[in-house]
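Here we start with a single chain on its own, the form predicted on its own, put down as C-alpha cells.
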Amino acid sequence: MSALDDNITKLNGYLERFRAHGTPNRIAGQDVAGARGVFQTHTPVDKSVICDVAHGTAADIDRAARAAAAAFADWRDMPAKQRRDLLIRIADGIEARAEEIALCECWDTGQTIKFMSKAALRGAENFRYFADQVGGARDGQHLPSPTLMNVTTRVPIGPVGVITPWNTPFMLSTWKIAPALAAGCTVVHKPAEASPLTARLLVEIAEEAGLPPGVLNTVNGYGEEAGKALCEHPLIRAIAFVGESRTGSQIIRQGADTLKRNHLELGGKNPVIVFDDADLDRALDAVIFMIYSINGERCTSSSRLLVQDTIRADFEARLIERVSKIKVGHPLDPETEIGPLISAEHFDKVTGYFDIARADGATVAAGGTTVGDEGYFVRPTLFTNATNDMRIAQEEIFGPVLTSIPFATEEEALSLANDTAYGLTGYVWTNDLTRALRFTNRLEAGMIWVNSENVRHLPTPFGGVKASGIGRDGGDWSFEFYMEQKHVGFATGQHKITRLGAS
C-alpha cells in the first residue's frame, strides 16, 4: 500500500464520525443543532460533500456568549498553577490526535500534509508556550510616587470573540484561543465556514483534558450571520480576528456600538527584496518557499518579488525552472507540495488573476494554468515584465502566485516595497548590514526577517501596520490585548488632601 493510499485509509476511519453525525455546535458542553438547521462543507481535492455542519444564527451565538460569562469568573478565579496544567493537558490531548487533525485538515481545506502534518503540533506547542506564562501574565510594575506606592496589574478582560480563518485553521485557531485562555478569559470560537472539521477536534480535546464547560464554545456559520451576530454581543468584551482586510474594516463597525476591542491580523501583498549582494542561491529556496508554500494561502506569503536589475534574467530563469517542477497533487500524497485551492469561489479569484495579468501586459513566465477537472487545482504561477502599478502587484490574490518586478537601487525597492496599501511582512535579501538596517528602518510593515524566509518566534510580536491589520499577537503582547491594565495607588503616609467646603 502506497503511503497515499495508507493516508486515505486512515482519513475515512477518522471521517466516519462526522458523516454519521455532521459538526454540531459546542456550546457549554453540549452539542447543539444549529438554529437554521445545517449546510454542508465540501472537500476540494474532488468537490464530494464532507458532512453536515450547524448552521448556526445569532440565537447560537448569544446562547455562546451567555455559557461563556456564566463560566468567566470560576475560570478567572482558577489558580494559575491549575490552568497552567490544564493547557499542558490540552497540548498533550492534541499531540495525541495529531494525525487525525493533520489529515482532516488536509481534506476540509486542500492543504498538503508535507505542512498540515506539523501544524497540529505547532498547535500544541503554542498551548505549552502559554502555560508556561499563566503564572507571571497577570504581574505588573511598582511605580511608587512621593505620597503613594503605585501598583499595576493585569486581569482578563471578559469572555472574547475568536473568528478564524480556512487557510491553516488547527494552528491560527490555537494561536488564538491559547492566550485567550492563559490569560483568564472565556471564548466563544466561530471558525470559517469553509473548514469547520479541526475546530471540532480542538474544544473535543480541551474538554476532555479536564476544561470546563462554557470556557471555550464553537458555533459554526456564515460570518454575516454568526460573525456579525458575536462582533455585536454586548457580553463578548473583545473580538480576536484573523482574515482579509475589508472583512476586519466591517468587524470594527460591527463592534462600534458596545466599544468593543478588537484585534485585527489582515491580509498583505508582502515584497521579497533580492539584492544582487544577497545570497542567491538560498534566496532562491525562500523565495520560493514563502510564496508557494501553504498553496501560497497565507497571509505573510513573499507574494511580489523585487528583484535588483542587475540579476534579474538569471534569478527569474532559475525561478522558473523551479517553479515549473513543483508537484501539484492530491494533498495526502507525501510526496505532493501545492494541493487544491480551498473552493470554487476561491479557486475563479485566483485563475481570475492569468487573464488580468495578461491583460495589465505581463508574462505568465510559468503556471499560469489549472489541472484536471475533479478538484480546485492550479499550477503555481510566476509573473513576470510586471510595473507594481498591475492589479497583480497591488491586490491580495492569495495563491501560489508570484509577481516579479525589477529595480535599480537601493531607494526605488524601498519606494516599491511600500508602495501598496498592506504592510505585514517584508523580507530582505543582502550581505549589506549598514543597507539591512537602513532599509529595515524605513520598510513599512510590522515584521521584517532579513536573509530569512518567516521563522515564527512565539515570543515575538506578530502583525502588521497599514491594512494589514491593529495589535500583535506573541509573547505578553497577546495577555495585553486579553487582560485589562489596573492601576492600585496606596498612600504611604498622610499626605496633605486639600479641603473643599471646611470652614
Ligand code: NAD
Second form
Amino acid sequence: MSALDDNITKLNGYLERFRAHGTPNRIAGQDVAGARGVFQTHTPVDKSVICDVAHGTAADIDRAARAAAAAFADWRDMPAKQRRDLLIRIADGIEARAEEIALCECWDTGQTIKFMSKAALRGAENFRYFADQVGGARDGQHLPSPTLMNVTTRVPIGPVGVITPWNTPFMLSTWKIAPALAAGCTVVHKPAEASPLTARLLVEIAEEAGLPPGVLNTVNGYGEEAGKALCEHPLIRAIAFVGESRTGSQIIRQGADTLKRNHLELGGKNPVIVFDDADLDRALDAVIFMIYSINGERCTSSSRLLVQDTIRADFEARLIERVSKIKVGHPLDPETEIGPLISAEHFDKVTGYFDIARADGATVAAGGTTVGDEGYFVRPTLFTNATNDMRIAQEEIFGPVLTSIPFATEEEALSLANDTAYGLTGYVWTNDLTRALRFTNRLEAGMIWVNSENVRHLPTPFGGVKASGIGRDGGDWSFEFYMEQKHVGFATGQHKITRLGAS
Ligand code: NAD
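Could I see the form predicted in complex with the named molecule next, after the form predicted on its own?
In what comes next, the whole complex appears, and the chain from above leads the way.
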C-alpha cells in the first residue's frame, strides 16, 4: 500500500464519527445542536461533503458565554500547579492524537500532510510553553512610595472570545486558547466555518485531560452571525481574532458598545528583500519556502520578492526552474508540496489574479494555471516584470503566488518594502551587517528576519503594524492581553489626609 493509500484509509477511520454525528457545538461539557440546524463542510480535495456542522447563532453564543462566565471563578482560582498540570495533559493528549488531527486538518483545509503533521505538534508545544508560564503569570511589582506600599498583580480578564481562520486552524487555535487558559480565562471559541473539524478535536482532548465543563466552549457558525454575536456579547471581556484586515475593522466596530479589548492578527503583503551580497542559495530556498509552503495560505508568507537588479535575471531564472518543479497533488501524499486551496470562493479569488497580472502588464513566468477540475488546485505561480503599484503587489492574494519586483539601491528597496498598507513580516537577505541594521531599523513590520525564513520562537512577540494588526502574542505579551493589571496601595503609616468640612 502506498503512503497515500495508507493515509486515506486512516483518514476514513477518523472521519467515521464526523460522518455519523457531525460537529455539534460543545457548551458546558455538552454536545449542543446549532440553533439554526446544520450546514455542511466540504473538502477542497474533491469537493465532496465531509459532514454536518452545527449552525450556531446568537442564541448558541449566549449559551456558551453564560457557560464560560459560570465556569470563570473556579477556573481563575484553581491553584497554578493544578492548572499547569492540566495544560500539560492537554499537550500530551494532542501529541497522542497528532496523526488524527493532521489527517483531518488536511482533508478539511487542503493543507498538505508534509506541513500539517508538524502543525499538530506545534499546537502541543503551545500548550506546553504556556503551562510553564502559569506559575509566574500573576506576579507583579512592588513600587513603594513615601506613604504607601504599592503592589501590582495581574488577574485574568474574564471569559474571552477566540475567533480563528481556516488556513492552519488547529495550530492557530492553540496559539490563542493555550495562553488564555493559562492566564485563568475561560473561552468561547468560534472556529472558521470552512474548517471546523480540528476545533472539535481540541475541545474533546481538553475535556478528556480534565478541563472542567464550560472552561472551553466551541460554537460553530458563520462570522457575520455567530462571530458577530460573540464580539457583541456583554459577558465576553475580550476578543482574540485572527483573520482578514477588513474583518478586523468589523471586530472593533462590533465590540465598541461593550468596550471590548481586541487583539487583531490580520493580513500581510510581506516583502523579502534580496541584496546582491547575500548567500543567494540560501535566499532562494527561503524565498521559495516562505511563499509556496502551506499553500501560500499563510499570513507571514513573503508574497513580494524585492530583488536587486544586478542579480535579478539569474535569481528569477533559478526561481522559475524550482517553482516549476514544485509538486502539486493530494494533500495526504507525503511527497506533495502544495495541496488544493480552501474553497471555490478562494480558488476564484486566487486564479482571478492571473488575469489581473496580465492586464496590468506583468509576466506570468511560472504557473498561472489550474490543475484538474476535481478540486481547487493551482500551479505555484510567479509574476515577474511587476511594479509595486500593481494590484498583485498591493493586495493579499493568500495563495501560492509570488510577485517579483526589481530594485536598484537600498533606499529604493526600503521605499518599495514600506509602500504597502500592511506591516506583518519582512525578510532581509544581505551579508552587510550595517546595512541589515539600517534596514531593519526603518522597515515597517512587526517581525523581521535577517538571513532566515520565519522561525517562530514562542517567547518572542508575534504581531503586525499598520493594517496587519493590533497587539502581540507570545511570551508574556499573551498574558498582557488576557490579564488585567491591578494596583493596590497599602498605607504604611498615618500619612496626612486632607480634611474637608472639618474647620
Ligand atoms: P476571515 O476574516 O474571513 O475569517 C476569520 C474568522 O472570522 C472566521 O472564523 C470567520 O467566521 C470570522 N468572521 C468573519 N466575519 C466576522 C464578523 N463580522 N464578526 C466576527 N467574526 C467574523 O479570514 P479567513 O479568510 O478565514 O482567513 C484568512 C485571513 O487571515 C488572511 O487575511 C490572513 O492573512 C489572516 N491571517 C492572519 C494571521 C496573523 O497572525 N496575522 C494568521 C493567519 C491568518
